[in-house]
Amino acid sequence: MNAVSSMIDTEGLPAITAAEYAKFCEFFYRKTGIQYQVNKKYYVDRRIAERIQQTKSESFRDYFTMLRFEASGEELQVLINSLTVNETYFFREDYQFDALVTGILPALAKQKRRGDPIRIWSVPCSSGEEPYSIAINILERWDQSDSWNIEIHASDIDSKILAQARAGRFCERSVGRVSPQLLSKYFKPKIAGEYQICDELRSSIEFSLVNVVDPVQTRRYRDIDIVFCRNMLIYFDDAGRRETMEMFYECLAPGGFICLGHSESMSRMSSTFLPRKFKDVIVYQKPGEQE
């Protein structure tokens, strides 16, 4: 056993050394794209620790050798799910939202033939309410939403927080900027602190495990009309961004768009989209048919 490995720190975790802490964020970066500076590293090392008691590891080495050859991959997965960050509330920068209904789905009805489906991808979809926030707009908002068929796929690389936005109840925080009207609408009434949307959009959301750097499983999105790729690119390197640019290329339709975070800019991940600007709303388009 590697003895600086196998010391204890303060709160009786077992301790990670720098070197084990940077073979690990190599390890982890290959397989998610996300990368984790020094400046994460007590972040990191804590959720390390804890996998390590918990799968009674005798050591760092014991612990990461079986997390990269087990097969079946629940280890991984487990501290995907307990690494990842989730932060999101209903209706959150609802300027893109805004966008969504007076400019982009306009757009796109322009452009397709009637019958034809309008598909929207939520990537990180996190507990939900993104995917359920685009869903409310669009039955709330556009006037053309009963004439279109229309997909919302929803993915995230956490499997515990997918079962999250699958049950698709929320706390009072969650639902802070929801009116008293759209909460008797299209939530259940409160139990025990938590509300819960209905029934009617839960079935109509498609949830998907997904990790955007596997190309197994991204490859099943195409024909994509709008991605809502908000604040996960910030988690990524330069050539992590860049590569998953190319991956939404693909999976978008021609003339389809792509909403980022308000801190993210594609001049810096592709030179491919071209910017479209709906009031003052900035998203970007797939060359393909204009308006």
Contents of the next structure:
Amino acid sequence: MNAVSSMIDTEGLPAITAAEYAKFCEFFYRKTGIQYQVNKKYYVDRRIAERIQQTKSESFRDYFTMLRFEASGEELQVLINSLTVNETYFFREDYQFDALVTGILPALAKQKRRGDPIRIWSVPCSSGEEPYSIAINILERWDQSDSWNIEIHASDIDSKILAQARAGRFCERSVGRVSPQLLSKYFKPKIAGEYQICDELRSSIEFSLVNVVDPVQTRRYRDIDIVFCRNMLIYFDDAGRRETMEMFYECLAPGGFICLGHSESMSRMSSTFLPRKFKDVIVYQKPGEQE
Amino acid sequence: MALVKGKLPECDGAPRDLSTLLGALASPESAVRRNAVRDLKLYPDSAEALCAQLQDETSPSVRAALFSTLIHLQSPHVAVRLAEFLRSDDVQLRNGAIEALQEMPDAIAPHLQVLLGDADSDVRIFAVNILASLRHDQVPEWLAEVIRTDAHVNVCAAAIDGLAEVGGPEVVKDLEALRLRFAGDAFMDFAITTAIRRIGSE
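Alternative state: the form predicted together with its partner chain, after the form predicted on its own:
Below, the chain from earlier opens the complete complex, with every other chain and molecule after it.
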């Protein structure tokens, strides 16, 4: 019996001790900003154990060494892909899209110079439902959309889900809230149970792999007018949330807006943004030039 | 017009050197200072300069970045320097320091006894506020020590609040002793009863 087989759980996967789990969580937090508590041990353990098996590592220690020192970072990316949650659908929390087209964009149009682009960043974009929902809402419901160049950038830390977003193929459940009229306008006829978003939308969104806690990767994002960052920060601790908000502050143009998920409040993360209310929706605005 | 595919500029990923970043702290542009403060996370040697900057910095967003970077670079020295701001008349600076110190339990722990023995009762109250939210397993014992020894009613009241959150059955006798010490004080009586009830119900 070798070292691996002496430490396997009842399902035949390598067992991970509490100390190893704590060590892994600390490392993963530093790399991604995502924090796992003890109550997530079963979820995380299973995924690490599967990767230990699939990489044919001898033990957690071997696998962890590879994870930390692999120059390409390939295994870390695979593990990130397996640990991140990507549950979403079209027009999720659509009251924010109402605020976007009836409040935020008209407010921006007043403060921006004609000819300058309006830049929107959806992060994390998961399998693409959010950036495509933003695009459809703007085209369908903002009467000034033809007068502006609107850029939509969409980013995620998970390379696999990003490829899916780029491909733009969605299942029945994902498009459940899209009306038949919009389905026929923006999607190709259903093939093999999937709806394919039209090429015009697919090619108008810039997708990119971004880890929000990596300052080098986020440095390119400047003069953003609207950030959609929904339901990501719930996985971060206080310090991670605060640092992420400072990164967004840096990325946003003066007067730019940030939209958070319904259970996320800026008050516990940063005092540098100003709350703005559009109908019943609260979003947050970076102050203008004079601070 | 309408949707267009935008290209973001490529950026040089190389970090700037320490002296360039320290120089940028003197920029009249808050965005330049903020950017430098964020990049100084890579340089533990910048901590003293960042603490000094905190004293004079007026921009809220640069201040927020200063606190975050100092939390990142935390050390006992940084904690001592931040603790100096507990005496500040600037409420935002003082609250920022309290919140930052709450994020660095190991760095502030060795200095807490000094703060809890400070002649200024306000500083002792802030120290109790920091102590109560530290993620450190000795917190209940340290708070119990406060209610055993501190003579100031408001300092003890702050410690009771903390104990109501993190205390266990072992602190009940100290809470009862405190009730006797402040016999006749209706608020303390109420606070102690509430704390004991909360401890007992968990």
